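For reference, the chain that follows is the form predicted on its own, supplied as structure tokens.
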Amino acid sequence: MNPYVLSILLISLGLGTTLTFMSSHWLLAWMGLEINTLAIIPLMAQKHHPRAVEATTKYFLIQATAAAMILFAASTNAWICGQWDINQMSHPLTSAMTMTALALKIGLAPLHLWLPEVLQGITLTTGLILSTWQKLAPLALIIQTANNTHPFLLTTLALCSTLVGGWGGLNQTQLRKILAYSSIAHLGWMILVSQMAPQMTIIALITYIVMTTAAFLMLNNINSTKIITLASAWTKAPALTALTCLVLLSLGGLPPLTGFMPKWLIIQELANQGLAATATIIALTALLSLYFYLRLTHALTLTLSPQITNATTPWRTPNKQPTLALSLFTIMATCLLPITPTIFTLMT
């Protein structure tokens, strides 16, 4: 892609998210979401592969539907209540419609079916942008509108997402689909406490972005998109393969790694709010996610590469050098648990 075109698209991505962050008017927030969508579509379709074009088309249709629902809900709220303020979605119908549209936009279950298919059809680099940066603007709107949304709707979306995110990833062999289901499960944890403790949602979001970025960068470095190619990764980069295991276990929320921090804080908050049953269910669903991360770790460390493989042979693949970003995100994805009190104090 032309560097000038790429620069314009990346600037537009930043502009769209920033516009949504700064707006208190629904029309401005909607414009920011639309700029975001239009900016990432050329990045998704740049390979001109049928799967990439199919994924881009699906993504565009889903995002356009969600944006139309948001605009309709905002217009209905202005018609009923006479104002366009994001924090004043006072009518239950419009607030439920807005939350449903935002859930569709980021891929919360049961509105998640597009996310694994879209992520599977694009490159790892574009998938990284879709899994991290593209979640920021809708989640900012969810946090702002959560106080006016019925708690039952938020809890249902959250528990469905953690269940589907754990269950859906169990029988997958494609790494991008596994990371998509991981994204769905993590979003469920974030949504669950968005009403009672929005600072926990922000901590969980930052932690998720750090861990997912590290995972995508590592998979891109060892050039793996399927579980079968993980078995030969140790011949290319032994140290990086060992660190990949730690990052995957951190995504699963295993102590003493960084991923344990948001789960621990969220379960503690649910217990303080008297929601013991919800805390128990969501803790059990975390075991489902942990299982398929352990499966990936097993493929990385304890599995020999088969004699005949469809993957590119390791000795003919040019080795990519680890970058500063990869090193930084790997350290943050594995070593931040001891400074949890500091992070919690800064965020609250």
Contents of the next structure:
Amino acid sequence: MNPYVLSILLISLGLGTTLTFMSSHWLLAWMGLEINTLAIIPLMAQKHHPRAVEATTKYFLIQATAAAMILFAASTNAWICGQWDINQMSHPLTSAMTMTALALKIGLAPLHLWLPEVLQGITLTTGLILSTWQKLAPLALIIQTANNTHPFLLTTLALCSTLVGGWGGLNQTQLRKILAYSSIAHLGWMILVSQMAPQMTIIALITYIVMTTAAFLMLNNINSTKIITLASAWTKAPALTALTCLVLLSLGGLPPLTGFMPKWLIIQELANQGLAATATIIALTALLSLYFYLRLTHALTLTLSPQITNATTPWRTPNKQPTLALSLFTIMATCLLPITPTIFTLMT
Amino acid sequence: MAMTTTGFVVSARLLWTCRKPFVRTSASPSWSVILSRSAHQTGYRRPGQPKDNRWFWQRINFDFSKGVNGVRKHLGLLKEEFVQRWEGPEGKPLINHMLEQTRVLWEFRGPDSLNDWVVSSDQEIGGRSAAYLKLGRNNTTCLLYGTLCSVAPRDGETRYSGYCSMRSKQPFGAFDSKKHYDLSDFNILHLRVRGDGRPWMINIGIENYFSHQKDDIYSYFLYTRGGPYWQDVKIPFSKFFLSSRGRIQDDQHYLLQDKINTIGFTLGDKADGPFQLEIDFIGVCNDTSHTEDFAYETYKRNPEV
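Now show the form predicted in complex with its partner chain, given that the preceding structure was the form predicted on its own.
Next comes the full complex, this chain leading.
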């Protein structure tokens, strides 16, 4: 893509999210969301492949529907309550409508059906932007409106997401779809705790972004989009393969890796609030996600797939791809657990 | 309005599953000739099929047991789709997905295997070719045979004719949801055929989103040797080119293997006379030494200067 066009699109992406972050008026927040949607559309469709165009169309329709619902809810709230402030959404109908629209925007179950198909049709780099950057603005709005939303809606969205994210990911061999279901499950954890401790949502979001970025960058480095190509990753970059295994287990929430931190803090918060049953259910549904992460780890590091002699020599060719971001995010995705007290103090 | 229409469609579909197969009776009302072109006769009637002259109340054959069996079958398929995930992706253990280098998709080992295929020829447009499908010797192969005739039908608008084809049916899951073949782990189509020396075309249809793409097909040639010996044909998926309604497209891209719907064989070589093609099996395999993404250039039509 032309570098000027690419820079305009990336700057627009940054602008849209920043606009939503700093807004207290619903119209400005909605405008930021729309700028984000429109800026990523050309990035998704740049390959001109039918599957990419299909993913772009589906993404646009879903995001436009969600944005229209947000605008409708905000206008209805302004009509009923007389003000446009994001924090002051006091009517139950409008707050439920807003939460549903934001759930559609980020892909929470049961409004998640678009996410695996859309992620499957785009490149790994664009998928990374979709899974991480595009979640920031809607989650900022969710955190601000969670207090005014009925807890039953949030809990239902959260538990559905963790369950569907786990169960749906079991049937996949395409890595982008697996990461889509992983995204759905992680968002469920974030939403559940947003009503009682929003700072936990932010911790969970930041750790999710770090781990997902590491995972996407690794898959991009070894150019792998299916489980069967993961099995030959050790021939291209043996050390990276071992680290990918650790990042995937971190996504699964295993101690002593970074991914354990949000799960531990969220379960602790739920127990403090007296929601032991909810904590048990969400911990059990996390096991489903762990199953498919372990499956990927098994394919990556614990097996040798049949291949010809030539295929065992790609590691001899030096890899010219830049690895600064990859190494940074990998370290953060695996080694941040010991500084949990620091992070907790900083966020609370 | 939309809900009424949807309800009508669903109830019509339920009634359709309960119907008994059509049996033509000789006694039809004599004054049906006057009303033969009335509004209630809608839908496409395939040439060669007998006309259905019954009244609409005579066509209804309601049967509860067929509906109950249909519901039981679909609920069983739905339960299977949920439970199979515990075993692994698509019901097979992960080790299968990782180590599988070959997979046989269709092999013709009994009369039921022919039900997955649809045979068609230019008789649909009024031509004179004929194509038939039957099991070959010892019920171990399928034989597509017939006669090709490239005389155009005399309807004033058709200029070319003379084609015969067989195409696999799209697989369906629970409640007739479309299922696809995910062949992304493989890169070569492997057939074992015994032809008669004619050039055939293999057509692969994939799942599309836009209605503009409904006639998009990825094709490649199958040159048969003829003779009594079997021919192993291995065609990489990177060789398939895109055509729409038979016209090769300028904007080419590689065949996406993750949602393949149908595969078909077409004969249209303008050589009148009998033909036959015997197929032993159709499978896919993974060749790690074949690293080509796409065999043709995907150049830009208006390149930047």
